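This document opens with one chain alone, in structure tokens, the form predicted alone.
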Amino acid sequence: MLTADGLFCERDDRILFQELSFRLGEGEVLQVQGSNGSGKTTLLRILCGLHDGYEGEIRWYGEAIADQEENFFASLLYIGHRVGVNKVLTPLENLRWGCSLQQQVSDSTILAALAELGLHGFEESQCFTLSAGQQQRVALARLLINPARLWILDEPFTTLDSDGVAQLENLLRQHAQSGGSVLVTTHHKLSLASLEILSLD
């Protein structure tokens, strides 16, 4: 599904990493390791195209990337380290303006995925009145939303209590068995049977 060959990116003057390559299929979680400042946003931002400081050769499905941009984000979904809601607007709120900008989605919909991450009786309240876990979940909602085949995930575990944990790694586990592909940054010990270890150190 998506590979990377001979990536080499340098931060003030700093190689970050260098003649890094991978594959992930269908079906596949990879996880990706490294100290702090090793360069794992930096990795997901480039695979976002949010980063183009970098050298090496990045395709999707065998096809450069630049020669499909349309395809490969329509399939991209993009959760980053910073919670990445509006602190002013309620989760439903949120979730109906991100949506829309790749599909309509209904306000049914919207509710289900906030009460299926433990938020029912939170849809209506803004979103600086809710605890940095419940935050993130209204973020996370985006992964029962969106029909993304290939998640990128950057620390999506954190501020997350013991059940929101369990309940993300099995949405994990779920998008994986349908055929999907997960790409995720986290200090976190997974335990999938279909991961795959990615190390920046």
The other form holds:
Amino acid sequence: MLTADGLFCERDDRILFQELSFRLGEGEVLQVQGSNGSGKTTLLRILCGLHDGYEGEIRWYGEAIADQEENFFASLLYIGHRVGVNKVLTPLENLRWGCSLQQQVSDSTILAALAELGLHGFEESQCFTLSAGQQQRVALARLLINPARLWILDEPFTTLDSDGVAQLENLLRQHAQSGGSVLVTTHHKLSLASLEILSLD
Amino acid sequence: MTEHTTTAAAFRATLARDLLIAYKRKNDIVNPFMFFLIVATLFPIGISPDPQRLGEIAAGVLWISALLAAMLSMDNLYRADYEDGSLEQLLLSPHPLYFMVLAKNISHWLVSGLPVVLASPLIAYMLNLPADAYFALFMTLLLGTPVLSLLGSIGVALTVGLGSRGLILAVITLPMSVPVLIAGTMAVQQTHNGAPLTGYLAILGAMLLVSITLAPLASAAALRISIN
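Mind pulling up the form predicted in complex with its partner chain next to the form predicted alone we just looked at?
Following is the full complex, with the preceding chain placed first.
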């Protein structure tokens, strides 16, 4: 569904990657690996359309993304390094807004998702009182709510505890099994059946 | 399968969210307002407490204070969203960025501009503004301050990615605000001299319409550059 052809990107006169091609099909998980500074985040941002300093072609179901942005964004869920959780708002309020950009969602759906990620009892706390891992979980709750087919996740495992890691891996597995695609950067070893690895080194 | 949201619903959600954040961070509401009061109070102290002279400069003082207050609160518009990643989410929504930016601008005006407009007659009284100029002042501020929010938003969107912004925001935004300032203060002075107000209100209304249609487009484009 998502194909990249001959991607080239340089930053500050340093070539991050060139002639990079891959294909991410339905039900596949693609793990992007590479040392620090190898351009993993830049690659993900390019694929989301947040960064345009690249050459090459990116297609979504065979069509250039620029020609069908609305369609592409409606099927995309991106969670970056900065997870998009406002510190003043509560998890419930954050998700109400974050999800409503893409779909209609009821409070009970959000509360159920938060409870499943172990945030029961924190729904009404302001996010600055939560730990980094809990804030990460608030962002990850969107995975449970949003029906997007393509997940692009930048280091989603970093602040999670071991239970959280297992739970997230499980989510990735379920998403792939139901025909969704995942692009993920992590240094964590994933144990998934449909895993492919893209190395930037 | 869940329903996709309409742009109107996403617009409402963004507006509600920004208002909620402002409500929770009380200083977003109180600071610009207090700043406005203090700047307007500095003029009688610095220039002259003579009611005659104050009455002559009152309109200008109020307009400049409103402009500076809008300036001060500008940074709240995108900074926190940029830092916590919400801005990226906004850019990746399937809805036209124009409406999302417009929602944020409206929220900014409701929080920082409207209180200033509502308080302006009180400060005008303190500065001995001639009685026949109150209505003109109120109406021009009502039409002019949203323009300041919309124009300022372009400057903030351009500078939000910069590490140290300092005065650059003021350098970009203040020159753009000059036409509004001229129209606003002229209107108040001329109606005091007996000219009809409608012409000036029409000019300010036209400025407002032009900035509502064009400024969010410029802000949206600037945000895409800043996030790059």
